[in-house]
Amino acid sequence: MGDLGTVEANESVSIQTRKVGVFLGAEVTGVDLTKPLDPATVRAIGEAHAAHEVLVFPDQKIGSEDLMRFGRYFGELTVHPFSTNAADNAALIVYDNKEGNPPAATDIWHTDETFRECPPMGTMLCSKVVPALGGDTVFASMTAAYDGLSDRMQHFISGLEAVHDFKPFKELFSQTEEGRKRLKRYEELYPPVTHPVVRVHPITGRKAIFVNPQFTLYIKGMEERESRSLLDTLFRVTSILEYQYRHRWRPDMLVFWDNRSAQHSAVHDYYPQRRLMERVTIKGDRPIGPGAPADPAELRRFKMPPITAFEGRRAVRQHERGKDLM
């Protein structure tokens, strides 16, 4: 890996990478994404993606089919259940934000779709129309954030699990009978899932903090006050400037980031200027932690046993009698 500002060339392929951030981010040149890529080039890009966490491809005047073809080199394209997409292609997300159509709540630090059992491994975002001022995307390296924790904190959070949910998208459902029915259907399709607080990258083996304020609800098995205090501490590591790379968009740029090791936040400072982007997400695997999950007995101390410990002996409550209230 080259030093900041230097160019690194792969001997067997034509691509070159130049670091644009200290802990994450590299610009990739020497490749034309309007054309099919050979296996060696795809492999080199995949290795750079895992190493740098965020790849920037400037001056790529590509169409939607080019974007989807490039994405498929790295896995199956997925359909975001709550995003705006092309009418004839559900896997192609289209963000056309302008006056009358403001951006969604993506200005919160997050990793894409961690409410899924298998969140996307990567996301590709391509700029078509960018505002004259504003509209940057900020990335934070969660591997650098983990490395920056004290040894005691690293040891403490390793083995913890957190529950994730699609909570921000629930506001999209109307408070009508039909809206509540549709929401219930999606809650059945995407029930809360559990992921390790510390995730091990399947390629690099590096550890990363894998909780985010958009989708993470609580630490599994931990008392609410302790859970909230710990999550707030972990959420705030993205504000450490050294771990960030701020990307300033120009037209015809493609950015390919690693959801397994980086978080991002879209800056909403450009409305009502127009910002037109196309995006695809690539299917990932189930996050794996560095070891066995923590023993629940180590996470919470009860003043008295919970009532759930006495099933069959405790008093029956009204909701358990099978009778609806009138």
Contents of the next structure:
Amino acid sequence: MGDLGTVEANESVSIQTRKVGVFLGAEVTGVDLTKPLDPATVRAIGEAHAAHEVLVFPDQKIGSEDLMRFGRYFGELTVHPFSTNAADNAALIVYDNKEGNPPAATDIWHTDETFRECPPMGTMLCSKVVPALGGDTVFASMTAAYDGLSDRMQHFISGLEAVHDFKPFKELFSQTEEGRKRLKRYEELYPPVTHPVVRVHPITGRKAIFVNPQFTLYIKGMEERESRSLLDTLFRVTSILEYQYRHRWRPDMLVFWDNRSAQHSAVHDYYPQRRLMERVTIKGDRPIGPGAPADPAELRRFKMPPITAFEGRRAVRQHERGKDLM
Ligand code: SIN
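Starting from the form predicted on its own above, please write out the structure of the form predicted together with ligand SIN.
Below is the entire complex, every chain and molecule, led by the chain shown above.
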């Protein structure tokens, strides 16, 4: 994605974008995803993706091959180790949820696959069959959420690191000897990874909160209860309504979201109606924070400054008035 370049002034691009949310979300028209795209159009979509965090392409009657071709313009497609991959193509995920096949745990706020060292930069989800009612996907801008934090909190969390792993998928393994062996193999393949709590977007340079309740276990260098209450505070920002865009699906829509700056949660209210979707993910970079990881000794200093740190700034008490305090 980083090497797509930017759209030159002399390049003519036919796509139009229209914002659909205040902090994130734009609808893209003027492009036909059943056909190959020229490089300038791909660059324009790449720029819009980074700028708007969630792109909605309505009325795209595309097949699986079109979806995968579109995905590959932005990087290598990745294979989800625990999802419902198509039998003949591991990079294609098919969600065919209906009576007897309820949706998996996608109704928890998350950024895709942060249990990997390099989580996917983006995800494309395409609607084939949608329920008459329900089944929306809700997105939250984690850059807007970061900007909304107080200066003190921004300062405190910048440089922290958190540990992530594939905890929600562990229950997919059976409690048999074979199931335990398979789980152990996956734990060796995907050991817990550390990511910065604040991620700097490689294209826009904007800072985003990069912890999520689905995969983040704890913050390094903090006591368990400190880590838990800080994570709870950071997890809760996704519920601030103004940072959200709620996407209502129609058939043949493609949504391309940026995992570096947005989180999402699927609404499972439609079950047992049918909802059929296809999905691909695009390989991403190792998340980069705003600076060197914080030294725990420094963190304690920020958390509980000694009273002497305020000596020059504190209010003068009654009995001190008129005296030379220095
Ligand atoms: C997902 O988290 O990939 C699923 C989103 C959805 O089904 O709306």
